[in-house]
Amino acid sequence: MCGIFGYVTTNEVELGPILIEAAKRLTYRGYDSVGAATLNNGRIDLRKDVGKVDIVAAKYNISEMRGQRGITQLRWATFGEPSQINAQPHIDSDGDMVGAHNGNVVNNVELREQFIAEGMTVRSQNDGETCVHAVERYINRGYEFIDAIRLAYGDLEGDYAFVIGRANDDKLYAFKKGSGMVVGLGAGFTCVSSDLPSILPLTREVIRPQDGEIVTLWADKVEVRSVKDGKQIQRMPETVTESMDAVQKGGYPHFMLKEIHEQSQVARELSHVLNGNREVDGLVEKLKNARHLYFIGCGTSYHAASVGAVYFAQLAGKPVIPVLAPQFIPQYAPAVSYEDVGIFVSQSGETKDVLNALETAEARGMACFGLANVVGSTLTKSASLCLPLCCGYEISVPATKTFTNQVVTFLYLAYKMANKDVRELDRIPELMEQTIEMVEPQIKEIAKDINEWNDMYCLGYGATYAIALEGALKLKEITYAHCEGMLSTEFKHGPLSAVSRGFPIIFVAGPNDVPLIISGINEVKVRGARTIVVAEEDARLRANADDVIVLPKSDPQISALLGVLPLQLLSYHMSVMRGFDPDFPRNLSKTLTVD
């Protein structure tokens, strides 16, 4: 999410075109606003606004900006709605420093309060400005710039990369914690960015700073130092040989595969943001006191809501009604009132069916909250409170990381409802990484075996029922095969007649549901089905199923979440084997804004 770029050269030059082109090469990361700042002869020129790069650049004549150093940023909102004041870069209280970041500073609210109390001029709600003031705080206390950065690093919690410059200086400074950052070395210039695409047209000689490192950029050299002790670190540059297209996709052949692999990182960032959100406790109290509780969504978001409903019942003893947004209006809306609470779920925040349901619920007085990935969307503005999903831009049409972060959010809320220690959820990102590493080679082989089939079933039970629905949807979306998701115990009530020799049936089994799933396996296996089970290691499953795709050990709720990862990978690899583009399946759109 977001994208930053900084550039340092020897003499005053036209930096505007360089900054605009760098920004354009970062647009694939997603953004809602854009800004640029140049520094020259003790002066900072800052221009920014909400909108696309070309529109903002034309409106503010960014191409005319000159200087020795420049910073540009594309913002994907998390803290503070999209607006000119929240757009980046940001200046310090006196206009002597300017900086921009990508990522999330999760103690943003607390730090802003401290800075205001210390007499600083805080202009926005954005955590990028918080990064600037975090350095300013220690400059005001008399520290040298590198030491001020080292101390600010200790104050800033979360995952971010940050670049900052001073008006009366010839350098830029950058540091990172958790988010990506790359430094480029060119003839007569250096540059720094959150990602390679903005650098490669300028130079292919790069240095990759690590977490806890500070980079100082002059026009002819860079210097890397440790945040811990300030000592210099020697790091040799490397030459990048990949194409621009490969770099944008992180070396993956498709954005979908890249986004599958990004799920652990965005889950980690989401956990940080939820832990730092002061409004979560108030939301949890409203959920506890609701007469009836509804989770409303469409497609993938409805599947996440259905998983969340099981979590709430299992962990907090709170019944929830998950419902498809259009059906909410005739089936439940006439009976709801101010005593009821709804959580409306949408990746884009613009899903028309969800917004229709929200409007109807609000008219009945129901308390309405939201989950959305796009801050500033209609849902985030209409709901009483909307929690951000913190996934950044999801380019591939099939939802992957937005689904898992929706599920993680519901699991987090269920833990809070049950007064369980949410720190137990910190292991989810690592478990996601382990899962993908463990299953992908086996998934590729299974995909080859079943790829000839255009009909199959995906079955689950409890929390894995909705996971099976989501896995089936992914297979439909990008392989164009008919895969039906179903409650495993319902299969014998009719669909069993479809089974023939080799017919693929996928089971997603929770740790507590193995005996029931074994019954389902055998009722189809004796009729010739190819049985594939996604589950934790279990000798009973090994003895009964044709294939067991093993998940790492966790607990029933986390295991259900992990179970979707092999299904995402299976759909991806089958799609590619069939010669389809999984990023842009036929007939589908990322955001559905029609009834």
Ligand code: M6R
The other form holds:
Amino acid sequence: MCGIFGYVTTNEVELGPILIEAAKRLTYRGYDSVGAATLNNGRIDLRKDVGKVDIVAAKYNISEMRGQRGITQLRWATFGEPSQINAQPHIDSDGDMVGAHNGNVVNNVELREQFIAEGMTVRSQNDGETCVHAVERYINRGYEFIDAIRLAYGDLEGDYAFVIGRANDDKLYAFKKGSGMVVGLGAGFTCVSSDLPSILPLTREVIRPQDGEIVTLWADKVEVRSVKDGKQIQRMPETVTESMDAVQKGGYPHFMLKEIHEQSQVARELSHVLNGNREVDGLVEKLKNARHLYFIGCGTSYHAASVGAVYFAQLAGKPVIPVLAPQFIPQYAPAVSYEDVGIFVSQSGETKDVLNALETAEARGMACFGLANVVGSTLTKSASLCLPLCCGYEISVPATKTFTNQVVTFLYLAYKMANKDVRELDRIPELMEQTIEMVEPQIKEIAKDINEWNDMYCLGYGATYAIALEGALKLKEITYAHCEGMLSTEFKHGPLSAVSRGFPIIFVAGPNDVPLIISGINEVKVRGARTIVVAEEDARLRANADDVIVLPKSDPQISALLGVLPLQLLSYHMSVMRGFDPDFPRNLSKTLTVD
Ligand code: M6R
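Starting from the form predicted alone, produce the coordinates for the form predicted in complex with the ligand.
After this comes the whole thing, all chains and molecules, with the earlier chain placed first.
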């Protein structure tokens, strides 16, 4: 989500092409706006706008920009709508310095108010600008530049990376908190970026700064200092030997596995953004007052909507109708009115089935809101308010991190509806990390055991029902096996006859549903099924099931969310064992813009 790149060389050169190429290498992170700034002999040249790199670069002649230092940034809107003023980089009040960030500064709103009260010129809503003023504040108080940066670091809360330079200088400065950042050292230049892939075509000599460190970049050297005491820290550059492809996948063999492992990080970013979003309370009021509430989506997004519907009922006592988008039109649209509210859910924000339903609902006067990952997509523009999922680019066709952030958003809204303390949700990212760590070795073994089967079931109940549907969809999508997701109690009403010796049946059990799931387990076990349960540790389940995949202890709602992680991993490992490419399953595409 967002990307920054800074470049320092000895003399004034044509920096535009270097910045454009670097920006292009960052596009995979997702963006809606692009900007570039060059610094030279006391002068800052800043050009930026909403749009694709090529279009903004052509419109503003970025390739002709010259300077001794340059910064480019790709923005994925969170604080402030996609607009030229909110695009990055940003200058300080007097235009003496310029900076850009990626990530989120969670106390953005409070800091902006302070800066305005202190007399600074704040031009945008964007938290990248806040980073610049955070340094300006201490310059105004008489501090040296490096000390002003150290103090700004303390004021800026959140997960982000930031690069800044002064017009009258020959250096750039950078630091990070939570987010990634890499520094490159080449012949006659240094650079800094949000990630390694954007640096590798320029140099393979890199330094990876840590949180709490400030990097100063000259054309021929970099210096790392501690934020705490300002003392210099020795850091030897390392030489990167991996291929570009491996680096883009962050060391994982596939994007899907990388995205599965990114889920805790994007959940953390999402909660910062939701906490800082002042529109959430207004949305919650509208949801509370709705006559009927519909959550609408397709595929994985529909499953997230269905989990969300259970959360709303369980936590806030608010019934919700989860609907597959195309079915909304014949079944519900004839009955909806302006008193009803819909939340349209989509990773891409471009799924035609979802947009058709939205158009029909709007024509009937229904209030339409959205949850989308791709900012600037049609859904984000068409819905009255669209909350961003904050996942960055999801490259792999099977949706993973966008599903979990959709579910987290619904859980957050349900907490707000129920006046529960949303800080309780801060433990989710850590629980996700624990889950993946705890289950992955066992999942690989189970994948080997059941890999010969081309038929299986995935069963859940309550909040885990739609988790089972999602697990079954993932298994179908990338292993090409038939896996049916079903309510566990429905199994006896027909599918039970399919069970034969060794037939794999996966149960996802919420902590309150163990006795019911045990009945289901025994029903199929006595007929020869291989029973695999995803659940919190429970002696009763251990005594009945063949395999128990243990989730960390939490509560019924969070446990359901965690339950999807082993299913994602199982489908991934089975797909790879079968020799398929899980990132690009046959016959499918990431965005479905057809009826
Ligand atoms: O972009 P959307 O969330 O609207 O896409 C909806 C479905 O096409 C999508 O979730 C699909 O089911 C996934 N590839 C499943 O992993």
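The term rigid core refers to the maximal set of C-alpha atoms that superpose within 1.5 Å between the two forms. Predicted, not measured: the structure shown is a model, and the values here were computed from it. Residue numbers count along the first chain shown, from 1.
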If you split the chain into two rigid parts that turn against each other between the two forms, which option among S243, L355, R204, F369 sits at the hinge?
S243
I need the hinge angle between the two forms, given as the rotation of the smaller rigid body against the larger one from C-alpha superpositions, in whole degrees.
10
Supposing the core is put in the same place in both forms, how far has the CA of N40 shifted between the two forms, in Å?
2.4
Core-aligned, what does the C-alpha of L111 shift between the two forms, expressed in angstrom?
4.5
